[in-house]
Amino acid sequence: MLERFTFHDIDSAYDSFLRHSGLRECVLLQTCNRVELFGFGNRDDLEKIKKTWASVSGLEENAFKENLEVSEGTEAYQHLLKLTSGLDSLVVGEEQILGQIKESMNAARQLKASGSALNTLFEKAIRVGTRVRQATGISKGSISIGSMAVKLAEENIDDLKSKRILLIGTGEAASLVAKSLKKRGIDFGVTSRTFERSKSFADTAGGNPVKFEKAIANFKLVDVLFVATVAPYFLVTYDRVKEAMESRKNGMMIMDLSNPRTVDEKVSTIKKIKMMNLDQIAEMVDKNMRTRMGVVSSAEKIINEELPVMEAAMKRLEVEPIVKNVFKEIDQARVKELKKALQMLGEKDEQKIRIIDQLTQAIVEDIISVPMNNLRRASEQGDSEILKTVTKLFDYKTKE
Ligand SMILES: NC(=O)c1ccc[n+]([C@@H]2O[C@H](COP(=O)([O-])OP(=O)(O)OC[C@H]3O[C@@H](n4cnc5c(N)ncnc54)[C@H](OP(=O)(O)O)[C@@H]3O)[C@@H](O)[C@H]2O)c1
């Protein structure tokens, strides 16, 4: 499902999304557990929103009625916080979700899909983020779903380092797997279709680069499987293990942490087959995890404490074109006004045109810069009666 709802070509969502859907900003966040918008705009452009994606992404409409979560305002904050802090991830705490965010944010900013809303938004919810995981060391000691499938796979066999290991993939995930049974000293055999990609990988990750189409035949002489691709079918098929397990007497441990699945479902069917998905793995993790609730309540504590900072910072945001645009006008009709004043007077002498251009300046901050102000802070707290006030006041016109 995650995979229908994938952005292919980033570049061209962005540029979709910016032109039809009518947000003014937007990032695109996808990792193998989520595929995230997050739009600065009008809600009301919700359907235009929907109706962009499923064209960029080949979808029918429909494929949003079950499948699409939409959170506005605070709540989009706070799950953007959580996020960054590791509290919505699969593995709670994990590290690598704040790289992505990162990079995400990175790339839209390059794009220049990304604007001073989303921009502070990130900016504020990575702080928080690194804060979080700084206080909290909820990051440490966390376990990844390779470490947790190695040691799923180490408590259900006895003595794995006398096993027969294979490892098909050479991706993100399957370095995770090769770095938990590398720190264990276990030997390991990898694959991945290109055998110079085994082999960089084995270069660097571990384990002994095999023939993709050697492994593939030869289930039967592998003891434990770990499979982490992203094959759009099934690598391991129940007709090749069935083969393979009636030439062999002992049984064979699966481990398939690929979303989708690679490994057929009905391959656990088999005698002597004992098989775990990632959604059994992860399952794992998060009762681990459960014995760490301490660190993840500090952790939504802090969050708690950022929000309603996050939240002033947003809506201040709101007010600072009007303000600006107040600034603006008024020093433009200044320097008209001082222009004129100075040509009357036939005034030439440099000092005193720069005592009179300094008097003018002063004169208007000191009226403007408090009432700005109470409009910044009117607007941090949510006062929106305010700002439409102000905005009929000074006939300011709001870009849509
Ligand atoms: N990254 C994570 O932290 C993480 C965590 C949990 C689960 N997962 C899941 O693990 C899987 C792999 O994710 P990843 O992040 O490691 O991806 P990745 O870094 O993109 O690696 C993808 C791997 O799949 C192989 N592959 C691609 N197409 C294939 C095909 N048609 N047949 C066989 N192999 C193919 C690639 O090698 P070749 O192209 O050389 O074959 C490569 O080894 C995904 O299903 C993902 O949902 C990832």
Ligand SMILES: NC(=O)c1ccc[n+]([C@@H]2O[C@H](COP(=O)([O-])OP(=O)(O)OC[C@H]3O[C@@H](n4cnc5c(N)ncnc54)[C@H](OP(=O)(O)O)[C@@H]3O)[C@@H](O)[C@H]2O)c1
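Rigid core: the largest C-alpha set superposing within 1.5 Å between the two forms. Residue numbers count along the first chain shown, from 1. Because the structure is a prediction, the values reported are computed rather than measured. First, how it differs from the form predicted alone.
Core-superposed comparison between the two forms: CA of S298 displaced by less than 2 Å. Relative to the superposed core, T84 undergoes a Cα shift smaller than 2 Å between the two forms. Relative to the superposed core, N218 undergoes a C-alpha shift of no less than 2 Å between the two forms.
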Given for the second form:
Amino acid sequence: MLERFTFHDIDSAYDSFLRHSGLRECVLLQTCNRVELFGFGNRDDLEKIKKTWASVSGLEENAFKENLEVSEGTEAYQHLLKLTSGLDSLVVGEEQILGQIKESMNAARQLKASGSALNTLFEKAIRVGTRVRQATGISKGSISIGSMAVKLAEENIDDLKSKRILLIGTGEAASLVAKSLKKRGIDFGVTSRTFERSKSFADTAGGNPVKFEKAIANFKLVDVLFVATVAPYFLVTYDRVKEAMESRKNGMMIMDLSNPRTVDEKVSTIKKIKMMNLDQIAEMVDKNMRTRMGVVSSAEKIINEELPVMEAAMKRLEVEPIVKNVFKEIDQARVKELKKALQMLGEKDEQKIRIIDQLTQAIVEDIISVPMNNLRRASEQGDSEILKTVTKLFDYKTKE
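What does the same protein look like in the form predicted alone, given that the last one was the form predicted together with the named molecule?
Below: the lone chain, stripped of partners and molecules.
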């Protein structure tokens, strides 16, 4: 399902969203676990966004009915803060997502897809995410199902680096296995139902993509098999493994991290097979998680402190174009009247002209700064009535 919504040509996707969706800015975040679009524009553009997304990914529009989650305003800010802080991952404190968010932001900037609104939002979210990790130590010592499985494989098999390893699956649990293997410098193959998905996963999480049919038919070449899928049936069958073991001298270790299980339990009865399933390692992971719940609470406290600050900053962005426009128009009037006055005076002395110019600037700033700063504060507090009044007073037209 995730593969269907993925943008394979990022440059083209950005171009389409900026041209056709009604969004003024956007940032695309894609990992092996999520596909997300952060946009800045009008709420009424949601249907245009879905149509554009469907067009770019080759989807039917009804594909979004059960698979699209929409957040806006404060809810969207909080979601991004949880992402950067590692609270919205299968493993609390997971580090990889923060780097992926930074990469997505940089890509959007290079393509000029993001602007002042999303640049501000992401910069603040990355800063908060970094603060949470440093202040709470949430990323230290975290143990995931994937990393625990790799650790157990290391403990049960001599020289894991020299073994032939296959990972079946490209979801979040699989990505944690991949991350742990990659961190240890261990080569492995990765396969999924679609080869494109395997390649995309390998680009993001590591591993060498292998065609599914080839991988399933060649278990005899595998020393360690990690299975992490959501298939509702047995991918690794008793007959397939038994046949593979008949042509092998050495044993095989199988780690089934799927829920429901996708390795037939009878496989464990085959000679020279060592098998572990999700239940057998979950207790160790749960113990680690229980010791970290205080850290999660501390992280959430920091997010709750930072959320109003982020909201104020984003609300202030709404009023900045008006403030700039007011200052610009008043300054243009000042310069126009200054030129008239200097001509009438016949003043040629550059020093006197500079002094008069600075005087007029100071007068304008003294008069305008207080109401404009009050307008900024009002916008931060969500006072939309003052914003509407000022817009009418200064005849400011919002640019579409």
